[in-house]
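Next up is one chain by itself, shown in structure tokens, the form predicted on its own.
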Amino acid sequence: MTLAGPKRKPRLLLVGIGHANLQVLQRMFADPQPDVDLIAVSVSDKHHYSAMVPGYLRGGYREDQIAFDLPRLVAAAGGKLIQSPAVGIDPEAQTVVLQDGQEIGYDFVSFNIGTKADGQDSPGIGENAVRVKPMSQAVNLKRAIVRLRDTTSPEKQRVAVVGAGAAGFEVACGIAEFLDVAGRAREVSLVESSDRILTGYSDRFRKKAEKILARKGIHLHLGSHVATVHPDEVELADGSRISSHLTVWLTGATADPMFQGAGLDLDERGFILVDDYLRSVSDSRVFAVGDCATLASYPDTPKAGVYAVRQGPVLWRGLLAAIKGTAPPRYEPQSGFLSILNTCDGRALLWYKGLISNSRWAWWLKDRIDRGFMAKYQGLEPPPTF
């Protein structure tokens, strides 16, 4: 008679600790799953909460107030953290490939890796611009603006922020206010290739945002395609140049190339296509959430963090259902969402179902929501070891 060996635990692999995978860690802390082998992969040992980064740049938050300690969080959930970029997936072998060539096997995998900034790998960008994706790069940006503040040069400190989406708008406001409070003469430019800022918002909202930029003296360059970035200037496609001691690259979202050639169905932009259960339409063992995924049934859903937050509970129940062989829950995106942009002057610009407000109460609401989100995870502690 042959005795069977111990049954192997199913392995759950979390790649990227964005808003939804973060909630899986919190749920596994609250509801431990000792029969699941949990491994998390992240490019950094910290996760910086994107909604609070502009306030951090402005000086309103410390780094420890906007960052999650991932080794502690993953340990609290009963898992193991591997700090490395993921560069590929082999669905047939059920492995994820890391930058160092290591292959991590999985039974089920959840990708929550966000996006890359369009054009960030173009010549001149990597050498001469500060990128904020992944969000851990925000620390490098803060160091750069501190250097501008502390420089002994009496000339204006010139900053160019490339990309006038929500992140670009907030970062431009944060840097401008930081230098203003320090008493430094500055010139901040917001450069956008399209003919409008804040694509996806209403005309009324955009006009309000443009008035805020004008009030702050932030120069807006619309229809300006960047050809390359030099150490001291941004060169545009028409040959004109914008002087810049610091260039920040925050262009629109593009898909991470790690899914290319993997045999998974992607949309026309390279984002992984998922069904109503947040699973790859071509492989039910592969889940993808947040900005790195496109919902096949709702392909026009914006790439915005509020959707990933709502996906978190559905992802958690779906992963448990996949592991246990039960029926998964269905996800349906909300029809609208609250958007609050930090103008970094004690006010915020709020948009919700036609309501627009640039006010102190909007900032109070944003700060309350953001601090509440952080508090849910910063208090988690690993189990004691004996």
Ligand SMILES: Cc1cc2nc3c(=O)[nH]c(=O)nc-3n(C[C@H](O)[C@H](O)[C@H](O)COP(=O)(O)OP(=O)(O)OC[C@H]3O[C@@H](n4cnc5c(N)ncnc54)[C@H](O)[C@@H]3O)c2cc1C
Contents of the next structure:
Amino acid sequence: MTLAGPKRKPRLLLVGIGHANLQVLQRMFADPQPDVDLIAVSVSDKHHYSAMVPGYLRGGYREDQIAFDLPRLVAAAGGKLIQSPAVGIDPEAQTVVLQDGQEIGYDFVSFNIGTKADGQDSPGIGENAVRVKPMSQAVNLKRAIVRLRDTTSPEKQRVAVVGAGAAGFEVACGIAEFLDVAGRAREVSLVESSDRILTGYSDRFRKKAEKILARKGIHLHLGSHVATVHPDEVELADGSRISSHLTVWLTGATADPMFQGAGLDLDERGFILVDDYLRSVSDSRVFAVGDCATLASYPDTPKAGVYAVRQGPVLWRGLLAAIKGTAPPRYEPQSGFLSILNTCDGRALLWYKGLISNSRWAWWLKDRIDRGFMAKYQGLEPPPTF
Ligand SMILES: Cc1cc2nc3c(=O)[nH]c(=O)nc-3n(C[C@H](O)[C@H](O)[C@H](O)COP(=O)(O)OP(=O)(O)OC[C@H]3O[C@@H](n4cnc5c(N)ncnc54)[C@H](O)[C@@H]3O)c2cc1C
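Can you give me the structure for the form predicted together with the named molecule, which would complement the form predicted on its own we have just seen?
Zooming out: every chain and molecule, the one shown earlier first.
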């Protein structure tokens, strides 16, 4: 007769603590699951909240106001945190491979790792440009602009932000205002390969944003494809050059290469294709949320943090259902969203269902929403050990 050994707890592995996995931690704190073995994997010990990064660069927030303390959050949720980026997944073996060589087994895994900047392997970028993704890089960018502010050279400080999406627009505004407040002469350029800024927004919104850039003296270079980044200039494909003491690389979103060839169904851009329950369409043990996933039923859903935030509660209930073998809840994305871009001058540029406002109240609203999101998770404390 063989005696059955002790039953192993099902293991839930969270890879990347973005907007949705963060909520799983909060739910595991509020509603402890002693029968679940929770492991979280992250690039660093902090998750920086992207929406507040432009305000942080401008000098309006300290790092501790925009960053989640992951060791504390994971401990509060009763889990174990491993700090090493995930670099691969083997769905058949049910393991995730980390950069430090560890292989972590799982029963269910939830990927929430965001995106990488497009074209970041282009010449000179690794050595000569500062990136913002993963968001922990925002701290390096802040250090770089503080160095520009503090340099003893009387020269105008030149900054090129490559990529004129919402993030590039906000970061260019944040850096310009930071240097202006410090009284540094500066020249900030926003460089964009397409013929327009803020793709995906209306013409009216774009015009308003262009006026704001012009008012701040931020130079817009449209139709300018960057070929190489040099230490002191950006070289364009047509051979022209833009002087730059600091180049920030903030181009469009691309998928993490770890998913290529792993055996999961991906969309044509390499993002994990998920069903209405936020599970990989080819493997129901693999969940993917936020920007690293594409919804098979709603493939045009924008890659924006607001969607990842709304996925959080559905993800949590879906993971519990998977562990307990019950029916999962269905996710349906909201039809539109409130977009507020920080112009970093005490105002923000708001768009909602055709309403456009560049105002102090829009900034007040954005600050309130963002601080509210942070406050919800920052207060979690690990349970006392007796
Ligand atoms: C400057 C800036 C401002 C923005 N402002 C807004 C805004 O106001 N509103 C809005 O809706 N969107 C905004 N966005 C877009 C927004 O950042 C993304 O859409 C959003 O962050 C995606 O959320 P996510 O939860 O999918 O991933 P993320 O927020 O990117 O979180 C992913 C996490 O996973 C970690 N990670 C990455 N790779 C790995 C790996 N291999 N292994 C383990 N961990 C990993 C990262 O360090 C990070 O902590 C902004 C983007 C930028 C750059």
